[in-house]
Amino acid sequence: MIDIVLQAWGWERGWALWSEIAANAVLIDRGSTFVTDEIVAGRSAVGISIDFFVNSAIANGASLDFIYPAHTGLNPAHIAVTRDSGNPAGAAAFAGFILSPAGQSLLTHPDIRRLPVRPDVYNELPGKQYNPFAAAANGGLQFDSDTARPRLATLAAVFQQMLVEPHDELRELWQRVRQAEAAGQPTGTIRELLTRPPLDEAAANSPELQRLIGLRLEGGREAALTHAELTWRDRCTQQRRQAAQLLGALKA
């Protein structure tokens, strides 16, 4: 989800958008409630989620709507016949059925709610059904999975240090920014400080950095932060301090 925004809007503008989104959001931790539960309960008005989670909740009676953004990304599900399959003919027949028009049509059942991979299947579906092939033709699926996959852990770590750890402070600073802007005061420099990521895209794409971050995250929650993460934390802290000083000068 992080990289969808970065690839759609660019590195700098994408992180700026994430900063404002995060500061206006309630963050849900791993193992916590579902995003759909937060919306249904009225604790939030809108949430970011994966389509089939929301569609499943709707199929089970939840009063929700789901909207695909103009720019999004797809994470295809996989099916394969394993090398040591005990029944390769049966497995191949099952895989063939899943990829057939009849099998693909089943994916749109309310209890499944997945997107078929056959373009022809969409011709038989209601017009309101999201069609990724039509979206791609309109430029809405310009997402590079080969770029996103190796930096997944790195982006998660940046998001953690830039937006999650200082979340309470970040929310307060953005509230003060909006109050200053409502009063007609200039906040360009402050916005730049609150939205600037602690590294550039070239650094995030470094295989060595990706390897180090991946090893730490795979090692468990208690693994010590890498030098890079400590550096990001310090940079973001300094930027927030400068933003707070400038807001103080504006009496915001």
Given for the second form:
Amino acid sequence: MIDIVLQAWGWERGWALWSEIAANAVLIDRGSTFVTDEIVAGRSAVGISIDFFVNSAIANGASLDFIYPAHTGLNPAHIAVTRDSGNPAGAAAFAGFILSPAGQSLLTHPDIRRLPVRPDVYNELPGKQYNPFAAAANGGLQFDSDTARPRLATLAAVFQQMLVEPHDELRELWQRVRQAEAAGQPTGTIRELLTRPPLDEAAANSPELQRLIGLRLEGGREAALTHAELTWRDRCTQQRRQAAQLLGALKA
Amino acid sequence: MKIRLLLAGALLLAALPGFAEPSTVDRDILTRPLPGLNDEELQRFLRGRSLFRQSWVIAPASDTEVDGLGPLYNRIACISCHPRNGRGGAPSGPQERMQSMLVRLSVPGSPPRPHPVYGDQLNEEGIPGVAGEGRAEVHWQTQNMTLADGHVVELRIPELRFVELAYGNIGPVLVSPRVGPHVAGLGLLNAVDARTLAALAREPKTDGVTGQVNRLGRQRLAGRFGLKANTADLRGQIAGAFHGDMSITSPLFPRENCTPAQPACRKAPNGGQPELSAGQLDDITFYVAHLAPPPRRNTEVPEVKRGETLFTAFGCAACHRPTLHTGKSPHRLLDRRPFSPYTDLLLHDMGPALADNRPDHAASGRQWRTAPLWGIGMLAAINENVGFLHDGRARTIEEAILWHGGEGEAARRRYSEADAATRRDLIEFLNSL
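Right, and the form predicted together with its partner chain of this protein, after the form predicted alone?
Up next: the whole complex, starting with the chain shown before.
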């Protein structure tokens, strides 16, 4: 998800956008509330989520709307028959069914709401249904998975150090930035400090760094921070400190 | 690293525009908290909700908080059998697996004595290296019932056959197939005082209706949960579900659910001792206890109002008590309040056709706990394969009524002798619950 924005907007502008979104956001932990619940309850106006969570909530009666961004990415599900399957014919028949028009139509059940992989199935669905084939034809799915996959954990770690750990502080700093701007004061340098990622894109793509960060995915064990993450943390802290000083000088 | 999700735009909104298409049914109606939880309680409720929806994984796993599924189990999540906290259903025929249903087993004796090889529940699934116990096929027979006005209703009767048994012949065994009931409002039922239940049982009733409290163990605790009310409280019921349905150990059930005749099961790795911590058990119990009962709907519609009167006139309310009161409860929202579950939590002889002939503590093979009817009108919208009655045999509310026998016979007769419009009014009332 992070990389969708980075690829569509470019590295610098992408992180700048994430910075501003994060500063205006509430963060929620795994295993607690759902984004959809928070919005239905009116505690937030907009949330970022994966389509089927929201589309399923809507199909089950939640008062919500879901908007696919102009630039987005697909995370395809897979189906396969394992090599040592005890019942390869049965498994192949099942896979065949899942991929058939009847099987793919099941994906539109209110409890599932995933996107069918067959273009022909979309012809049978109501007009409001998002059609990824049409979106791709309009250039909205230019997501480069080959670049994204190896740096997934790296981007998540940057996001963590840059935007999640100092979240409370960032919210406050950005509020002051907005106040200063409302008062007509120049904030260009401050914005630059608050939105600059602690590393450049070439570094994020380096295989050595990616190996160092490893594969830290959701639900994995808590690992000690690598020296790279400690460096990012310090760099971001310094940038925030400078931004705070400049804001202080503006009396914002 | 703890990955956190991002929720953007923490704006304060005066009014949120509603986008839902008006025709969309609220299929999450059974998942809401009782109004009035504070922030801390709400966090606890949400932690419990995650556990109720969690797909448990086989140990050892990188996610140590939710591993320990099996070695033998039925399904991997509570919501598999209680979909959206609603009702499960029975397979449509022998070729279909039980998806939200289980089969209790025992050999004669009281309380039910587990089968020496297969235990007290057929666990169809096993983790790799441990054979699942086998499968119970459901074969349906049908019969027609003709109502007084000539209307014919097809009823179906399940017959169970065990196949693919992995641990040898099962031999003579008592069986009781059951679908997962809906689970909203259970904290209120949990808080009904044992003396209230005893008083309800003593009240004189017409139509030959009696009503008995199930009594458990040496302490003779009053039973409230399970379709024969064989469990006294919600925490015990939930720990029992973790143990019996998923083989997840907890402080109340510290040993894996394997019989001596299942060596591979006994040797399999576990996901911690216990697999479900006391804190997790507290959270999920808090969640289930604080699920709000479904709100009544369409109470002002004339059919519904007429149906409500019929419900009492037909004698349904003798067992399906419209109002109960909770006793003292440590939980503020459950303490001494009236509520409307449409059950008396008592056991009733429902006649030979519904009997499972498997006694359970004080419950005979013909007795069942009165099914709570709150929410019943929403169950078909929540699960299109819903099955009513203990084994899911009834596809509609009408079929469920027509199966009533024994103490429920007089009420059933009044229904089947009523004209079509009257019957419809009664059903509309049930649909409003």
